[in-house]
Each structure stands twice: as structure tokens, then as C-alpha cells.
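Take a look at this one chain, the form predicted alone, written out in C-alpha cells.
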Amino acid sequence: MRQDYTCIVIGLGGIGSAAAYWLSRRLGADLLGLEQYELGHLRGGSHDHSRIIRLSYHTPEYVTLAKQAYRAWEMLEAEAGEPLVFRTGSLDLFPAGGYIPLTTYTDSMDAAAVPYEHLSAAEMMRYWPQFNLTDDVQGLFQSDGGFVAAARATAAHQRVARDNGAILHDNTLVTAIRPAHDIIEVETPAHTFHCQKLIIASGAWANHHLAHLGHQINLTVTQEQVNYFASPHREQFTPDRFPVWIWMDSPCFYGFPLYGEEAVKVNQDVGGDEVTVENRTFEPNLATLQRTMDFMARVLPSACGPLHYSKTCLYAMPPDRDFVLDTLPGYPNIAVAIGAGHAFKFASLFGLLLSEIALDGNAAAANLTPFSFTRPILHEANPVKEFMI
């Protein structure tokens, strides 16, 4: 087995297989992925039918990036020769006195020359009567957004990845990172591999291989679920006549249109508890699952109906819930992605930031100081946690 190559990915979730195929546009064969489970497995986070695109966010810099996110996934729709974004508008939903304040996001989207329409309780009900709001509850409606096939997207990841020459391993774990100079040892139970260039993007288990480097960062580990509810009245919930869709508060609720399942998807954000890799299990959480169910009953009845089925996975988040996409501190050719459980949307994008992060020594497509890894919250003893973005 060839063991020396420019680069190697330690992880094939969403970014990880994004950052094998960009970067095997530009080494083929040179490029090394390692996955400890089999690919398109169901531990992490990037499984399941579906995830929201949108160009609504609270920062100006994380709307350009959205406005990033479409164009690659649209260079990656093209040699995969297959749709992977669907858009179908994205409604954001603001009550009255709400934890997410509705300017910080009107804000931002007129600060990027993003057109939106700002909706009231009554005029939402008319466009979607599957809602049922109080008059206090605002709506921010943007044309473009929808939702990535995510198993889809990440398989096509791969599967062009390795069209483009790739070596992609699964079921094989790093047992080591070894750096020496100019060259870095990656071992394996069965083989030690080398490579110039390394690319963390293991998610919830980032810190461990962080470890071998000499480094930790703070990560709240979640579990949470997704959803799929069997509907009575499944036909309003198409993608042609509904949206995705976010409340924006405390708790956080979002949801889906019909697609992957005869069943209609919604789910809490951050919405699980704490856990660890070792100590996750794959059971849904029945507090969790009942806030949602008690939230449809009041706000989505029309999407009441039995549990289809609930699926676990794992948010990896850093205290302020911001992106890690950096070099590693005395490391310049080893660099760690963590996507804070936001990120599939932005996934085919950072693989091309990595790529150039790997290949050029920077990103040339965008700025990344706010995702830098040695943001002070990052390495604080006890640094207080916002995940409500």
C-alpha cells in the first residue's frame, strides 16, 4: 500500500469529504482520506436526508460566506452530475420579545445586498396556512433558501473525489500524529502513512486528535436528533408549497419539507444533552422529542402526526458556536476544521478553503479571522458558552 502523500484528510463527514474532493482537483492521487468508520456512517453529524442553505444569518461576513456556500456547491453539482441544493425559500420566525433579536438579521443581509421580505403573523398564514401564530411573531422570507441533500452531497464528495484519482480508507483509525519537520506521520493500526500537508476535520472527535499535537480547545459535545413526523396532511408539506423554516428563539425549532421520507422533519437546535464520543448513545432523547412535538402542537398542527422515526448525531460546538478553520499554533501545514453544528450549508465551500489553506499557505476565497484558532474564547478555563446564533 503506497504510504507517502502530499496530503491527508483525517475525517469523511461533511467537511472532510468536501476538502478531499477540492483538494483532489488539484493532487489526485497525491491526496490521503482516513475515516474511522465506514463511509456514510451514522455517528457523527453529517448523516441523514437533508440540512437548510440560507442566506439569512446574524453577521454580515457569515451572509457573504452563505453567498460562497451556493457558488461551490454548484461547481460540485456540476461534475457530480446531479441537483444536491434544492431551493424551496427559507422563513425565519421572530416572536415578540425572542431571544434572537430580528435586526441583528435584516442587519446583516442589507449589509450584503441580500433581498428579503419581512413578513407579518397574518401575511405567513396566508402564504402557508400549515402555520398557526400569535400576531406578536414576525417573518423574514428569502427566496433562496432551502436545503442540501446532505447524505447525498457528502457521498458525492467522495465519489468525485475519488474520480479525480483520491485514496479514500474507511474503518481506519489514527492511533498518531507525529509532526517531524517538513513531514508528518500519520499511523494507523495498520500502516504509518506520510504526508507535507494535514487536515483535521473530525468533528466531535477533533480534541482527540488534537492530543497527539499538543493541543485542546473548548468543545461542547451534543447529542442531538432529527425528527420525522407521519403527517395526516403530508401533500401541504411538498417542497413546492413549503419551506424551510427556523424559529428564531429559546428554544430554537427548524424544519423541513417532505424530501427523503413520507414524513415531515423538525427538530430543536441545541436542543440535547451534553456527551461525549465514548459515552453518546444512538436513543432518542423523549425530553427533547416532547418540546418538539409540544412546539408543533402549537405553532405546525398541521404537521402532527406519529413518530416516523428519531435519529441521532452529534454537534461539535466552540463557546461563541463561531467555525474553526485555521492552522494549528507551530503547526503551519496542519490545519482543523469543526463546523459548531451549523456548517453542512458552508461544507463543499470549506473544502475549498481548505484546499487552499493546505495547498497555498491561505484562503484566498475568503476571510476567515473570525474562525481562527487562537481566538481567546477557544482556550479560556471557563468561558461562557452562547450557541443561540
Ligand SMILES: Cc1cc2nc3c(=O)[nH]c(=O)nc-3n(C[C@H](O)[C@H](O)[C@H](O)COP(=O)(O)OP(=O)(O)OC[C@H]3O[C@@H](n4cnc5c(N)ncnc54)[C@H](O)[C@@H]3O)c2cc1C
Given for the second form:
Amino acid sequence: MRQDYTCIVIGLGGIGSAAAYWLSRRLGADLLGLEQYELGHLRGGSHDHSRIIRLSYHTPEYVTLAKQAYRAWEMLEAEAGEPLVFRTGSLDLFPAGGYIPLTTYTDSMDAAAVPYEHLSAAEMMRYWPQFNLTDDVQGLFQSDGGFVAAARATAAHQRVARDNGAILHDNTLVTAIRPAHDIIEVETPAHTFHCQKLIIASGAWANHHLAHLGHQINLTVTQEQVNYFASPHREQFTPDRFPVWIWMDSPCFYGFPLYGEEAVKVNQDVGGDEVTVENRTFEPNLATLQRTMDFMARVLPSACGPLHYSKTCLYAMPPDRDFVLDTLPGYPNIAVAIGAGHAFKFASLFGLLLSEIALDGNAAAANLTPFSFTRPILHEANPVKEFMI
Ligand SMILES: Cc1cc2nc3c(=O)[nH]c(=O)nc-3n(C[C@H](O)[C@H](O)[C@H](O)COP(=O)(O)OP(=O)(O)OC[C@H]3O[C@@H](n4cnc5c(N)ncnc54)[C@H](O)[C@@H]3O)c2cc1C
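The block above covers the form predicted alone; next, return the form predicted together with the ligand.
Now the full complex is given, and it begins with the chain already shown.
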């Protein structure tokens, strides 16, 4: 088995598969991707049918990055020959006195020249009678919002990467990383591989790999879940009649039109318990489920119905819930990406940026300052954690 490559990607979830794709466009067979489980597995942070994509975000930097994310997906869609991003519009709902201020979103979209509609509760219920809202709730509707077909997008990244010649090994656990001068040794049970550039895209497992390089960061891993409800009124939730939506408060809930299942998907954001990759389970959290169902009964009653299924999934969040997208201090040839529980919409863009960081030494197209590995909050003792964004 070939053991020397220009670049190796550790982890083939949403972000690692995207990195493999964008690197394969320039390296072909000189790119190796390693995944500990089978491709498309259900143990990390990227699985399921859909993930929200939106331009509405809480800072202008994120809004600008989201614009670039759409372009990266368009390029993959063109090469993969299939649609992966579905625009249904996105609706952000802000109850009066809620935890997440509406103005951070309007100011950010205004600063980035993104058009949106500011709606009253009555207007929202006229457009989407599925919602039951009190008068104090305001909404921001942005027409480019929607969802990415998550599992299909990750499979497309993997498929086209292989079509470009990339080597992807699944069921291959990376057990050690040993930098030696300008070569990095990447050890697996059967083989030790060598590369000049390394991408660590191992999500909730990131600190395991950083430890091999003498680094650790503040990272909270939570066990989240996706829930599907077999609403008897699911015809009201088809993508042409219902947007993706986010209830901007704490607790924060979010949902989707029908996609992938004959059931309505509604989840709580950061609704799960803190876990480790060793002690996480695959049992849905019944308290989170009950909170979600109570919320639905109040705000989205026609979506209620028997639970079709719930599936667990991992968030890996720095204390400020900003991403990590940077090279490591002391290792300019090693880059790390961590998605902070909201990065799938950016996955293809992160893949492109990681390929530029690895092969060009920097990501020309994007402002990555907010995502630096050296920002103090990642290394402080007892950092203040703010996960509601
Ligand atoms: C329930 C839920 C809902 C979400 N909703 C949204 C949303 O609507 N919109 C949005 O933008 N984002 C959303 N996100 C966040 C987004 O899905 C994640 O940020 C993103 O998918 C993380 O991708 P990743 O590649 O970093 O992680 P992962 O997909 O977890 O990939 C890491 C990979 O590394 C592999 N790995 C780890 N250790 C090793 C090793 N030693 N050797 C080899 N391989 C290894 C793992 O097996 C895994 O496959 C959601 C996440 C969850 C959990």
C-alpha cells in the first residue's frame, strides 16, 4: 500500500470529506483521507438528511462567510451533477425579551447588504399558518435560506474526490501523529503513512489528535439529537409551503420542511448533555424530546404527531461557539478545523479554505481571524461559555 502523500486528511465527516474533495482537485492521487468508521457512519456530527444553510447570522463576518459558502456548494453541485442546496427561505423568530437579540441579525445582514423581510407575528401566521405565535414575536425572513442535503453532500464530496484520484480509506483509525522535520508520520494499526501537509478534521475527537502535537483546547462536546415527528398534517410542511426556521431564544429550537422522511424534523439547539466521545450513548435524551414536543404544541401544533425516530449526534463547541480554522502554533504544515455545532452549511467552503491553507500557506478569500487557534478563550482556565448565537 502506498504510504507517501503530499497531504493527509484525518476524519471524513462533513468537513474532512469537503477538504478531501477540494484538495483532490489539485493533488489527485497525492491526497489520502483516513476515517475510523465506515463512510457515512452515524457516530459523529455530520449525519442525517438535512442541515440548515442561511445568510442570516449574528455578525457581518459570518454573513459574508455564508455568502461564500453558497458559492462553494454551487461548484460541488456542478462537478457532482446533482442539486445539494435547497432554498426554502429561512425564518428567524424572535420573541420579545428573548435571549438572542434581533438587532444582531438585522445589523449583520444590513452590514453585508443581505436583503430580508422584517415580519410581525400576524404577517408570519398569514404566510405560514402552521405557526401559532403571540403578538410579541417578530420574524426575519431571508429568501436564500434553506437546507443542504447533508448525507448526500458528504457522499458527493467523497465520490468526486475519488473520481479525481484521491485515496480514501475508511475503517482506518489514526492512532498517532509524529511530525519529523518536514515529514509528518500518521500511524494506523496496519500502516504508517507520511505526508508534508496534514488536515485534522476530526470534530469531537480533535483534542485526541492535538494531544499528539502537544496542544489542547477548550472544547465542549454535547450529545445532541434530531427528531422526526409523523404529523398527520405533514402536507403542510412540504418545502414549497414551509421554510427552515429558528426560534431565537434560550432554549433555542429549529426545524425543517419535509425532507428525507415522511415526518417533520424539529430539534433543540444545544439541548443535549455534555459527553465525551468515549461515554456518549446512542440513546435519545427524553428530557430534550419532551421540551421539544412542549414547544411544538405551543408554537407549531400541526407538526405534532407520533415520534418517527430520534437519532443522536455530536456537537464540538469552543467556549465562544466560533469555529476553529487555522494552522497549529509550531506546525505551519498542520491545519485543524472544528465546526462548533453549526458548520455544515460552511463544510464545502471550509474544505476549499483548508486546501488553500495546506497548499498555499493561507486562505486568501476569507477573513479567518475570528477562528484562530491562538485566541485566548481556547486556552483559558474556566472560560466563560456562550453557546447561544
Ligand atoms: C444534531 C445536529 C444538528 C446540526 N444542524 C446543523 C445545521 O442545521 N446547520 C449547520 O450548518 N450545521 C449544523 N450542525 C453542525 C454540523 O453538522 C457540524 O458542525 C459538522 O457536520 C461537523 O463536521 P466535522 O466533519 O467537523 O465532524 P464529524 O462529522 O464528526 O467528522 C469527524 C470525523 O473524524 C473521524 N475521526 C475521529 N477520530 C479519528 C481517528 N482517530 N482516525 C480516523 N478518523 C477519525 C470521525 O469518525 C468522524 O467521521 C448540526 C450538528 C448536529 C449534531
